[in-house]
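Next up: a single chain in structure tokens, the form predicted alone.
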Amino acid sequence: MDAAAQRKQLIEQLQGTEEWDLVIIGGGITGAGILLRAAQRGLKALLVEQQDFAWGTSSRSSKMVHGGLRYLVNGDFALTRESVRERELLIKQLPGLVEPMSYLYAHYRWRWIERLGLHLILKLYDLFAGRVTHSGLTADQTRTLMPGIRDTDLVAGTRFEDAVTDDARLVLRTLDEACRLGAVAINYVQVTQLLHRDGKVCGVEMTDRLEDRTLVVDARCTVNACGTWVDRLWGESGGKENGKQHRIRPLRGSHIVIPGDRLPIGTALALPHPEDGRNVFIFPWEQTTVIGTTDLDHDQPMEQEPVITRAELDYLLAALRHQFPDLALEETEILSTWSGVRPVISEKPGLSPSDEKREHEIWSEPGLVSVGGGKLTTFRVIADQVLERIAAQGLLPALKSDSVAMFKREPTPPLPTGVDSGSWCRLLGRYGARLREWWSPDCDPGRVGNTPTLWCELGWAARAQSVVHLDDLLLRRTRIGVQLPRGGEAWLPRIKQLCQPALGWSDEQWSAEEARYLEIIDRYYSLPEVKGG
């Protein structure tokens, strides 16, 4: 059965269900987490996403699973403690997908207060984690750990630990776990309106964007987890609860990606930007080196994919060149860019973007629960609190938040011939129990270019992971679209040979998808000049 036939089967299942316990709108990490927690409690749950899964912020984050040191600086102790504990759970439950990453902060002469303050903050950070992860370094140790770092007035360094992930694959792993338990998740289905009966939300009307047809489903409760689009389905409350008006402030964060061998680092570097003192990170990710992020009000149309601006590119390059003065990186060496929009709940007018808190908010009206804000790291906590709010309405049975672990750590299968232990751990983290279903001795263990993605992953994703467009496959099921020059254009002929049969596409459709994909790469994942900006 090809991808199109599988999707048709899901649509039929959606229409054939008389009433769902829960309909979740939004296929990012928040919606995915709610779907999994609902499925783990035996609820009949459906998730719909107007674009592709993880199309928005959840594939365009900074990839960090972290407590957030700046939250401690801002006095957000509860959020930091919660985030650090969630980080520890994810590292334990998802090895190969959520991995510890060492961070370095370099200290320079005349900034001893900063050094002392960081030491005190990290002691609290480690207290929340229940283990010691930070240590002091001499100037020579700092140079050894970060070759090429700016040497003038360098006096010491501090090393600490957080974690890194592939954010889109984390969403997909979460959705897959939910679907294995009986939940349903469908992409490219857009909710157009909430349905009401007897003073409460009782379901949704939707459009299947591929077939241009209307679908109607009934639900005991609906969850609005649309991220930056959450205010488009406020419901009758208009986003107000107990006199408080929730306001979404879309904030853009942009990144640039360079080849890993151009700046080969094994540790993330945190540094204050030389212009405004904001923390910027330079970190290794999937055989590349990433520089990010910015933090600006997003003034681009929400209907379009966000793009990096010339000013943002210059800002990030200024940080890189300041910290690595001898690198001499040319803009033509940049592999890709990406920009994501954070759905921040604004606390009050007049705050700078970086001063806005990253806490989530949940509000409700009869039959509808909405959630906005929050962090990638705390998606389990958000999901449990949403379900608790639903139970409080009397729509679903009372639920215990921590009754079930979010992810069951899978035993490692025997290492196949031709695959190294690191790649095998990576595959197990990304696919969990599904790996046993599709891995065979016939799988091609070769890598796509110099990325960590194996050719056999592309084939599996095309067959079984709800791929509708080519960018679904190359930007979210795998990440080679941001890890290879011009989205991996040079590898497209082989990708076509491998994936076209599984997708059920004609040659004409493949050509159209390829042209569409390269336009997306040029407009939204390249340098501003290429995108006409």
Ligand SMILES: Cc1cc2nc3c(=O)[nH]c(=O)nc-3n(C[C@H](O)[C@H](O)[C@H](O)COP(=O)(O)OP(=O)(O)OC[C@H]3O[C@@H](n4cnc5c(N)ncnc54)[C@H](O)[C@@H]3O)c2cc1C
Second form
Amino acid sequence: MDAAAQRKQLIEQLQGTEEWDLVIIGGGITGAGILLRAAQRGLKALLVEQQDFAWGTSSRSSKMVHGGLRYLVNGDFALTRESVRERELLIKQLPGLVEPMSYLYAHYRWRWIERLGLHLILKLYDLFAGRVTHSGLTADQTRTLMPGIRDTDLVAGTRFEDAVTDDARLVLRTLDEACRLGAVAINYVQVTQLLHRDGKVCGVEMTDRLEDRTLVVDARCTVNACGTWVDRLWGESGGKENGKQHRIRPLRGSHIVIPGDRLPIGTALALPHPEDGRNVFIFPWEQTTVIGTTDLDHDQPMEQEPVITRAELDYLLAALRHQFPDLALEETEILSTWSGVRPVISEKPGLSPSDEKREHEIWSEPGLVSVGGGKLTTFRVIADQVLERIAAQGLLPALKSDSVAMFKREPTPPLPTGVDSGSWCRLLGRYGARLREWWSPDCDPGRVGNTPTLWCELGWAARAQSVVHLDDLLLRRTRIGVQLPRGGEAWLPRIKQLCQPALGWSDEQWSAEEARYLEIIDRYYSLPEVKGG
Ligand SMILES: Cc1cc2nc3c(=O)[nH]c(=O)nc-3n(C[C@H](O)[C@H](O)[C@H](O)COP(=O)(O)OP(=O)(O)OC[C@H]3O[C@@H](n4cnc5c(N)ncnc54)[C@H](O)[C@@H]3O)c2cc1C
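Previous: the form predicted alone; requested now: the form predicted in complex with the ligand:
Shown next: the complete complex, the earlier chain at its head.
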């Protein structure tokens, strides 16, 4: 059965179900987490996503599973403690998908207050984690760890640990675990309105964007997990609860990606930006080096993908050039860019973007629970709190305990010939128990370009992972769209050969998809000049 036939079957299942316990709107990490926790508690749950899964912020983050030092600096102790604990859980439960990453902070002469402050903060950080991850380095050790780092006045370094992931794959793994337990998740279905009966939300009206038809489903409870779009489906309360008006403040953050061999680092570098002192990161990710991020009000239309501006690009390059003065990176060497929009719940008008808190908030009215803000790292906590709120409203039967681990650690299957142990662990993290279903000795273990993605992953994704457009396959099922020059254009003929039959696309359809894909790459994942910005 090709991807289109599988989707048709899901839509039929959706229409054939009399009443869902839970309908979740939004297929980012928040919605995916809620779907999995609901399925683990035996609820009949449906998730719909207006675009592709993880198309929103959850494929555009900095990919750090972290406590967040800046939250501690801002006094968000609870958020940091919670995040550090979640980081530890995810590292244990999802090896190969959530991996520890070492971080370095370099110290320069006359900045001893900063050094002392960091030391105290990291003590607290380690206390939350229940283990010591930070240590002091001499200037020589710092230079060895980070070759090419600005040397003038370098006096010492501090190393600590957080973790890194592939955010879109984290969403997909979470959705897949939920679907294995009987939940249903469908992409390219947009909720257009909430339906009301007897003073409560009783379901939703939706548009199937591929067939352009209207669908209606009944639900005992609906969850609005629309991220930055949460205020488009406020419900009757208009986003108000107990006198508090929730306000979304969309804040954009952008990144640039350069080839890993251009700045080969095995450790992430955290640095205060030379212009405004904001923390910026230069970090290794899947054979590339990423520089990010910015933090500013997002004034671009919400219907289109967010894009980096020239000012943001200059800001990030300034940080890179300041910290690696001899790198002499040309803009033409940049592989890609990406931007994401934080769904921040604004505390009060007039705050600078970086002073806004990043905590999530949950509010509700009869039949509807909404959630906004938060972090990728804390998605399990958010999901459990949303379900508690639903249970407290008496909308669903008392829920079973939430002490079940979100992800069961899979025993590692024997290492196949031709695959190195790192790739095997990576595959297990991304696909979990599903890996046993699709891995066979015929799988091609070769890598796509110099990315860690294996050719056989592309084939599997095209066959079985709800791919509707080529950008779903190359930007979210795999990440080669941001890891290879111009979205991997040079590899498209081979990708076509491998994936076209599984997708069931004619030559004409493939050409149209290729044109659409390259336009998306040029507009939203390239330098501002390419996009005409
Ligand atoms: C630049 C940047 C860097 C970040 N870095 C980190 C980090 O390193 N670590 C970390 O922990 N967090 C990080 N975050 C925060 C984290 O990425 C977000 O908190 C998280 O991804 C939000 O997930 P979400 O599911 O709530 O929203 P989204 O991922 O945006 O998902 C909401 C989904 O709802 C869908 N939707 C909207 N309206 C409808 C509708 N009517 N019908 C159906 N679907 C609809 C959207 O298409 C979207 O896919 C970062 C954020 C940004 C912007």
